[in-house]
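First, one chain by itself in structure tokens, the form predicted alone.
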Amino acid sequence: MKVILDGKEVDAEAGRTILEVARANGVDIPTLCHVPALEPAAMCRLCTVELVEGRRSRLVTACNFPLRGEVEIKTDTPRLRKGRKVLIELLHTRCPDSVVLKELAERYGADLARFPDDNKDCVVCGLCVRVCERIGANVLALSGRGVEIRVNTSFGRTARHCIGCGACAQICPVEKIRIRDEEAERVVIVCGREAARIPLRPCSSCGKPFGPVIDLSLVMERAGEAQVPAFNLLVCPACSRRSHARRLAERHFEQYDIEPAPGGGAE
């Protein structure tokens, strides 16, 4: 299938989204709420492009619009740049210290002083909610409507069934979700408040508390890596690495019938 992308004819497979086709052909369309591992949700609207079919032209979101026929796609017109500029200015009020928003503002000439700051520590991209659901924890959800929509936990209470995986913090595009280990507990901060608190277990080797070891069997199975051995639930990552290094060193010396030095490979 042939499509016209910013004036150039490119090949596209039916059913592929505009964003996928654009990235495959080296065309950068900005987005805050999209990662390839999750289903697109078109929350941020920054990926809006112009779609021309015959005499009809309309605006569509590139991340979730599948191509079904020969069309023309415009990704960087004055109309689109003006719309993205306003979106960036509005999103910036919610996270005025976000590096990624400042970079986008420079790219599109956004006036970051146009609207007063209303710091919410969130741009409501929904990525944290979707990845939490995908992993199976189901701690975070979107609540409210319209301008009042926000990321929240059940009844706004501190969640105790969070698995502490940190996926929400890793995926947040504005880096506003924080994870803090306090003695024997892990605390997850979302939108400036405590969203979850998870007990940490002591390492059976060194005795220090460490982050939860998560059962990723379902995730690994989805990724086609079902044969990956389970993690040791009782040993912290540091002790696990030392133990693994020791076993590798011993195996290496066994090949040559050499006695390892005392403590060799332990660190």
The other form holds:
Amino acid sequence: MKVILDGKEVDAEAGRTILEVARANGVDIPTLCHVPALEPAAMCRLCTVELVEGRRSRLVTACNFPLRGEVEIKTDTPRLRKGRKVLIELLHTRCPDSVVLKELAERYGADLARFPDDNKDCVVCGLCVRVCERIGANVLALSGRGVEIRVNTSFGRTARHCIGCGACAQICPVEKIRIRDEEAERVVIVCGREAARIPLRPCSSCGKPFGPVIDLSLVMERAGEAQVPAFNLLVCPACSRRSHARRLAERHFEQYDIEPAPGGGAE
Amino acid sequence: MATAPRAAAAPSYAKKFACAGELEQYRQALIERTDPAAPRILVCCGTGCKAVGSLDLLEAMKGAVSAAGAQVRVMPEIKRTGCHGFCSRGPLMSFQPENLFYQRVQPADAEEIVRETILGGKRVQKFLYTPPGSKEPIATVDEIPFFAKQTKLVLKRVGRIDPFDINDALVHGAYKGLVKALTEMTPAQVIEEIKTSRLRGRGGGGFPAGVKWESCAKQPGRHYIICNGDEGDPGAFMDASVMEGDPHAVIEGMAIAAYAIGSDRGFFYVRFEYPLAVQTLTRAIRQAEEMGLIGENVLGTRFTFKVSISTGAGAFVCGESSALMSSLEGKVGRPRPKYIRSTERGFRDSPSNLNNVETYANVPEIILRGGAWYTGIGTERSTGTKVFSLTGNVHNVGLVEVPMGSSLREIVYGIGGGIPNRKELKAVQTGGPSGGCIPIPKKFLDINVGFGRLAEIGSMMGSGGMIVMDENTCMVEVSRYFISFLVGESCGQCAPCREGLTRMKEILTRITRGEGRPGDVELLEEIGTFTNSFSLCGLGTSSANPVLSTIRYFREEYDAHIRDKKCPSGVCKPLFYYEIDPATCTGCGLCRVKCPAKAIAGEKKKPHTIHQDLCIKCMECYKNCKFTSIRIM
Ligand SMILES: Cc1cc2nc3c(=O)[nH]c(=O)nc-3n(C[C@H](O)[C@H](O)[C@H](O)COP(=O)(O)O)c2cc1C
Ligand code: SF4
Ligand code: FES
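Now that the form predicted alone has been shown, please provide the structure of the form predicted in complex with its partner chain.
Below: every chain and molecule of the assembly, starting with the one above.
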């Protein structure tokens, strides 16, 4: 099937989204709430493009519009540039220090001083919620309606069933989710509020806390693995590395009877 | 001796009618039992009248009639009905068969009515309706312009039958359309008939119902029939009145749709704030099921259709089709971003047909009389009638049904009785929060109300809300009001709607406080145009209409607020003050007496003055002055 993309005829497989076809053809449509691994939610609307079908033209979001027929797509018209500019200006009030938004502002000539800052520390792209549902333990959700909408845990309580995977922090486009290990606990902080707190497992060798105490079978199930792999669950990565190295050394180097370096590591 | 009350045992029916013939026999028996000349009193118990005590009135009437006992020659049947439509005159009742109309009746009046009207056969003057500007009371429903000028199709049984009694509905023709569809037509013929009628959805979008049914029927898999009874527009109560006053019309319409589309399962989605509608529907569904008019093997045919009711939590956005379906599935009521029609994949990812209450209520009559007959009502592009809830600054507030294409003049003046308090009509707002304000004196009083025409002038039909606004309405404040409503009702998931509305509300609030800045109007237009084009669902893509339409037609009012810091309509308190015109003030002293802040002083027969520091701008003096000497400055 053929579609016209910004004036050029390109091949498109039916059912692919506009964004996929555009990317495959080197056309850059800006996105904020989309990653290819997750089902599109079309919440930020930044990827809005013009779709011309016959004599009718309408605006659709590229990230989730499936191509079904031979249409024309315009991804960078004055109307779109103007809309994206306002959108960036509006979103910027929620996260004035975001690098991503600053870059977008540059690209679309947005006037970031037009609206007063709101500092909500979140652009409500919903990525953390969707990744948590997909990879994590479904801890985060969008709660509230309208202006009140925000990323939240059930009843706003600190969640205990989080698996501390950090996918939310990793995916957040405005970098407002932080994971911090405090003594024996891992804390997930979303937009400045504590969202989850889970105990860390002490290493059976050095005693220092490391990964979170979680039900691994659940993670394995999501990962599509049959069973928990046979690695040592009780030893921290550092100790694990050290003991591995020692075993290697014992197996391979002992026979050469190397003199330990003066003041060296051999106990 | 009084004859026995006429509510004598209804003819009995087998547990379920085994065929259409049995139903018709039963209906015939019911009709024969009903004497059209027998006295009946219809007490309106629609939501409006209920709110002003009509249930007490109903009980009082029953009590007073039975207290009069043997004196009554023929016991009247006292019937609880749905909304008569003339809500501003409630509580109200009508006497059949003469069609005598009483309004503003209190429970305490019951005895007098029994004594004078039922026993004495006299009309009590004080309960009769007198049109504004006239001294002649009008006695019967047919003579009152409010009723006489309407064309009742959807509302034909509303207010005439007891919504809790299926027998009453059957006497008045309920389920005749379904019988015809099941016994004489194929599903394809039903769809063809609806297409011929050119019936368009009454929920706002105006999509041709027949086309929707056809595309849904084509899909493979299990089909669902859903009725949108969410009705979230502020001030609208058309759908409520139909569900409360004639639930069987809607159930029948849905059953016909189910037969046409090939569905066996239907849902009502009714907002939580409509407990009465839930009651009437629950009862109606049970009664219809008992008679075999819905349920398994309807009237002995192979057609099966089960219906249940689901209540929403009262969110405006849940009226949007995909949000409604999410909510129905038990999920958060947020619109879905999918570019796929719900007729293909809707409720539970199955083909689903969603129509508005009024759309379904139109169906039985179309099947019965034919699509061609239906196109004879209304206009070429908008066939049939439309129910409007007429509210605001108009004499006759209530529910009105008129043919599509009626002019605003007919609705506002002919039926609505014009504007109270000798004020000027300024604008009519249609289409609910996503609609627009139509300026009246300029050019639009004779515009025909239909889908296309309203959209052309920047408003929309919406679901039928119609708010009449007089000269003391500030258009900036009106647009601020609607935007605030939407800020609270937007689901918030998509950025343009959430952020755009927030900013528009902020700017409008500033302007109404006198803090508007040059460039604000252009900024509003820019944000509004953006929000209307980049949002995800219909709420967002129409949310700026109140702002854009008021800017389009009332730009000078925005300018007055921003540039001159004046609210010419006298609404935004920081932006005006009252002054007494010394030339016309007669010094009658009425304003001085009425002023709650004691801000008015003056000697008798000499012009009075207002002390501006004390004035709270409550409008009492302005409203009461007989010489229109109070000026808005
Ligand atoms: C924000 C929003 C609110 C809506 N509210 C209602 C409503 O309360 N009742 C209704 O029937 N349709 C409502 N609609 C329209 C429905 O989405 C849908 O178009 C309609 O129910 C289809 O039925 P119809 O074709 O019979 O009109 C709403 C649409 C939007 C975008
Ligand atoms: S337009 Fe508004 S109501 Fe609709 S999905 Fe977006 S935020 Fe929600
Ligand atoms: S990337 Fe498409 S809407 Fe956000």
